[in-house]
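In the block that follows, a single chain appears as structure tokens, in the form predicted on its own.
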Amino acid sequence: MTSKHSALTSSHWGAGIVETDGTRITAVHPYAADPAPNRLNENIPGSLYGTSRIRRPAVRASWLEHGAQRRAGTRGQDAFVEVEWDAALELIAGEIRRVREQHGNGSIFAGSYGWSSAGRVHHAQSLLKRFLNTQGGFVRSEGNYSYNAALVLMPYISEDYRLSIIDSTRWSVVEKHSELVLAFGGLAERNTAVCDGGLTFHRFPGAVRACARAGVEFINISPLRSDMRADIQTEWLAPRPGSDTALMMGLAFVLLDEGLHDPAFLDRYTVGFDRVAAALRGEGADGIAKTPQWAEAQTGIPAKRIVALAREMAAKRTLITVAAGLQRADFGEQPLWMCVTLAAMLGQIGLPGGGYIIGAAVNGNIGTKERLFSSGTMRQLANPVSDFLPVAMIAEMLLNPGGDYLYNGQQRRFPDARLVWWAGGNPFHHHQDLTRLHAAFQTPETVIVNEIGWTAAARHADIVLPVAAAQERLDFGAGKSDDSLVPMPAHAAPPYQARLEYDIYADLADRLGSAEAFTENRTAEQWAEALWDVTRQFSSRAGVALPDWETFIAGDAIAVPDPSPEQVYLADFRADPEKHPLPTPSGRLELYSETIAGFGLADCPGQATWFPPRDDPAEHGPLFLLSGQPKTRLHSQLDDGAYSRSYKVKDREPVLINPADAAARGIADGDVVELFNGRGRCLAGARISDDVRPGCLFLWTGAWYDPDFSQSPPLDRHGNPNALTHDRRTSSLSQSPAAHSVRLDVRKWTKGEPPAVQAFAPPPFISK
């Protein structure tokens, strides 16, 4: 190693340049290469030293009082013990032995899902489950809640949703060809700055400007403005929340009406279109034909705008794109089938600046960039169980051990979590229907949770580990499709008491006898250089000459070419189906799917279906509430850093309301607000907007869960979105979940001074 280092590092949300006081970080500042930085690295600072920094290895007082009744106490509520490293190390070591020897690995849930460092080694899911597997294994979760649906369903209309995503148009394709994107769910820019594993040049905002500039016009397609930035929109249409797919069936309706339609593209790519056509007559299972009348009234959005618009994707070369987000509501699987349908029918997949983009800006990487080469990353090693669970079932999971359920058309049964061990995410953010989530994490009979700060998840745990930050450890950057290489020397040693999660398990694995196979006699750093020979062996097949690590550790972020920078969508299907054909049974995009029809779901037949919201007794509320990822941090992460905090409004997160019903509730810009319905309550800023459509709340993702548990159900004091929402899924084919379709009301604070905000204090301690 040297002794002169580069002072980059890299997060989920891009590269930064470090600076510290020789002891301490004190800022972390934009990397002067990238295009189109944002201000997430701001919080780093404050989180890192802040009060909600776990100091020392926490046990829960219950659990450690009681001992074999393991569920004494409330999780979420409990007092915590601060204990020395080894005991800690022993307490979770002879809990692995009991559960293990008494219920089998079959009953230890590893949890870990989340985005926890851009680092190649201290990847915080990886190194669990390295360690887990080298114990019997583990139960693990399969999917994500960002784009599930999609996970599930798009195999067997195209193709595995995740090579759609390598796949996908070059948006600068769309400004050499295209004429008109169609943007169900916007393009949120927020959503753009963040990716898997890091983003070192954010390349999305001049994409899109530059092919507004070119004359590409774009139509924002939601109930909210600014999913697409002011400066390219060409129409906002602020369709009734969760009817995008009523609204695409009225323009399809009308291409099939006018003769608008690609007969031969259906015919030679195609399965099912005269399934789709028959249910548009009104000669489907329902009746109803899918006029633009009809549309309107699902909708909001007037039918001759409908048939006016059907008429200019016919006419121009249109890219239909749909956002993630439509996909986390009711039957959310139903506005990406009826997408491709919707497409096809336009017949122009395929074609340069034409055909489809499902989840378009949901990462920055999306139709920038693709990674050359592979990286070396962290082996988990093989898991001798075979079992897993849809990754948003865990209330229902840990609420029903050995319930039956469906998922992708089978019969499966939810295991016997004993054990759950939680490290680099925040269930507690992710999972919807917090109270309910709550009362699931009560069943356990052990939760570890590794952890930076105090977050709900960490106050949910009986055992609590203080872990070392990104900035913290010796590591480098490469996202799964970031087209660079950033180094990320360690720049301040881990404060207080915490540790790298590599040493951790390492000395757990001493205890248990299995060190040198999690370590294979490597220490943390001697594992970096090591991938980092990895790296550099992929990248010299791809033609790419890497530095040594002394060389690349101490300098600059290396960028490296994007394999395929004027891509086209389905390209080569296009030119020759028999050649190139979709990994789907009929080899052609399935409009119609024998094998889903075939599952015999009512929930989610075998083609693109139109399905009201479902009508739940708890939300009869007039306002939909809507949510999505905030431009000021990463899902929950770094919430008590300044930058997240300077957003709030009287230290809570703000929620955007519509002019028109502010004024109907007599509530004014910067107020403190109850959001409530008969599931749950909290407590937000008023932001008042026209950006919003009438009669739907904005309230952003990610605030630290802050319940008072004396109240029932209980008041979150931060503004938390999930405090309101449901725990259903899409649909029983893919278990999605389905929080965005939630009804509510909001009023304003009228009880006296609103109670204070805990989320970021430390639980209540009491010496044993």
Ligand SMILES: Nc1nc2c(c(=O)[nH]1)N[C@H]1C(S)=C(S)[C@@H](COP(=O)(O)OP(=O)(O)OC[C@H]3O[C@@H](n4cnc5c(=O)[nH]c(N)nc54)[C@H](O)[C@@H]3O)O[C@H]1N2
The other form holds:
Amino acid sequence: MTSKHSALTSSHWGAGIVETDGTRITAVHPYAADPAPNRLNENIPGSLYGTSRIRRPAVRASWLEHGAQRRAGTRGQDAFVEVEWDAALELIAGEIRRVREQHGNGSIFAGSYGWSSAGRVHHAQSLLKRFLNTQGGFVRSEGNYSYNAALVLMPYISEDYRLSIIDSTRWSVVEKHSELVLAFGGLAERNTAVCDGGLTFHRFPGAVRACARAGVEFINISPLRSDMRADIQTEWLAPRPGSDTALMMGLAFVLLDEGLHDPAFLDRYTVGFDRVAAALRGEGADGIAKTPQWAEAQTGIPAKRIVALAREMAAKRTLITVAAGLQRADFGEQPLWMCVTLAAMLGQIGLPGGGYIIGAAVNGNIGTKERLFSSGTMRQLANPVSDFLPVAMIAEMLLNPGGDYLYNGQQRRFPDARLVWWAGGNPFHHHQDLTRLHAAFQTPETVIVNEIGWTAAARHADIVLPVAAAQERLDFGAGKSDDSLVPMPAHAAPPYQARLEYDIYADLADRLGSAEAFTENRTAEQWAEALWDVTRQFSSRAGVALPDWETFIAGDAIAVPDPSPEQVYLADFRADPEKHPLPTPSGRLELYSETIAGFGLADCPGQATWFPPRDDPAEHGPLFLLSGQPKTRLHSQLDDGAYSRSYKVKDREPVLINPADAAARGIADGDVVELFNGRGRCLAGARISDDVRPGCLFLWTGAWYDPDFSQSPPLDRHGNPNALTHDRRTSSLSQSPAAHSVRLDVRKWTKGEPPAVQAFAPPPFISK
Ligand SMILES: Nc1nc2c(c(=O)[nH]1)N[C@H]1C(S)=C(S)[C@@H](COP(=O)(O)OP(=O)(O)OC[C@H]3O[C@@H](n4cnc5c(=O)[nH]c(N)nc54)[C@H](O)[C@@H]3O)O[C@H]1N2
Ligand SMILES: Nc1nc2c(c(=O)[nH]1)N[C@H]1C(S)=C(S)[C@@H](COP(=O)(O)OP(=O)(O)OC[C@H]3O[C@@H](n4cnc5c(=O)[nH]c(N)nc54)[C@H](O)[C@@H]3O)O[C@H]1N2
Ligand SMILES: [Mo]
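Now the other one: the form predicted together with the named molecule, given that the block above is the form predicted on its own.
Below is the entire complex, every chain and molecule, led by the chain shown above.
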């Protein structure tokens, strides 16, 4: 690159130094100032120029041929025809006009959930939504796959969940004040590699090591030992998956029974404890006392340990953390509500080093940093369509147009989605029960996908647009809660016929008469500079002087001071609950919520309630499947890159199997195995490890879905857990994904040579 531009780039997983040969990116090196860089950048070059890169716009052959009969053929299996850009854009413009005229904008679904990539200008969803808003709007999605149960539930019992992330107690406070951290779902360091929008300085590993050095005890309560760094972990407790609410109830019972709870705190800061106490004593709806013996039967954790732990918690300054993974499970609202209940009983909420963190370690920013000022944002403009879809109901919506459903206490109706457009997400990675999603994706009239690579989602589209990757466009990085700003020059031109999405929409808007509204007469490069100028205005109000665009884009990342390094969650509320009430109806923590009780939902009553996970082992198999986030990539992104591939076993995603479960099935480390249940099956590569609880398999998310549809159910050859997960949601309150609650079994593959993985090969093309 010329010396005018910095060699930096930014990704959700951090900054990197880009090396090119003048035409192509050849390496992305760690950013030296990062205290704990990860290796995800190593995936970039191999993936950008690999066999999966989409080279030209492509149209599904049966869709092209059958015109009005758009549902002909089978999405996900059909061949494609490569076309010129002009032809692809003409088809899309025609479809937008047709669907709008025949069905209205409420039949355009562009929820388009997904992480896409870092950068303020080229944020895939924002650009798509901005464009469609100049065309009369679209149906959006609400919530996310990450912590949806928290997003919906927490405002009823404490406050807006996103605010609680920003206001989370800092690890520096834990270091000074906590004695015990009880971490449900652990504090998975691999997940703190990431923060949406970017994370230049990875401070979490250093922060928790400092806590351990200061003598803080960390108990990892998780089916996976490596969900917490070995050098901070004082104990590993592995309850049965999905049983944490029962464990918390057992602890709460002991506090109540032994008078170790804090009635003064409960009285002043909460409502509904009388009902909690009744339920713990066996005077609630289920009539069961939540004794430690009862909790042992649900969790597998010895009653004696539960009693001792409850006493330790009451005697020490104790922080309770719950990983977001716990609520991505059947009845995922319950461990959150019970965590708040348990922490309230300890009476340490709002004290330094006490209380709770929901979603700890879900991203690298929580408890480590916050943003001092906001950055310029590509505005999405106003959406004239008010309808929305709870994000994880995508298959349900496509299979039941016009159907009724419950969400957040409301009876709602699904839109009739005729045109589906995805940019920056991979539903055939993120959604559960992919066999069902495959069926659901046959129902729309037209599916458009903008992608970098031939993912399973792209293969399920009718029109596929090849787009530029983050390193191929001029932009800047400013993670939503990161403490840095990163120049992102275009380091190489988009290869083949890939284009900037901004330019694609500008062309389309031109065809459809909204060019000026979309572009505001700026090029993408002019937008980068304009958004930088807005960022400079915000920064100067916060007392930070930023350089001009030319200087910034040629220079180093800029570190910004953390506005509140000593933050204690809910300290204000504790200090003065009348002056700083919570935004709940009572202004207090609601251990019982009249509002939720009033919804009359059997699967989410008015207080924390124990429900065992739903999958029937007789139908699906004796083992549990956990499918957490991968260390070697971000979800499914760049799965064909070198670092991600280096962990595969015989080309398959590794699955962790406990030695006892492996021995019982004659499975050895390195074997190709088949995971199966009543819904689906996939191959994976066995890694035998006593890091995983007996009776549990752990398969990382994100291996590109590679179904062999000639088998029933389809056999995923690569190892995507969503071949096996169910598509029921947590509850009818929040309709959140529940991927972590799965039963299944595993066997060694003995049918000869396992079928070759084809995930990274392009689909078949036919020429016209
Ligand atoms: N079984 C199971 N499933 C899960 C989870 C789990 O724990 N277990 N976790 C869930 C969670 S928390 C999440 S957040 C989701 C993640 O689900 P997603 O966010 O959908 O996953 P990604 O792999 O990040 O998909 C992003 C896609 O965008 C593409 N992309 C990147 N940059 C751009 C761009 O600029 N433009 C365009 N058009 N495309 C771009 C990438 O190539 C990639 O295919 O998965 C969920 N699924
Ligand atoms: N490297 C990397 N980092 C990432 C991501 C990535 O793809 N790669 N994705 C990012 C995203 S979008 C998100 S939302 C976060 C996700 O962050 P989390 O939701 O915290 O991550 P998970 O890996 O799903 O879950 C954490 C752990 O919870 C444990 N767990 C699951 N079920 C149970 C249970 O019933 N009880 C107990 N006690 N433990 C359980 C599992 O062992 C799992 O390892 O990670 C982010 N960070
Ligand atoms: Mo997520």
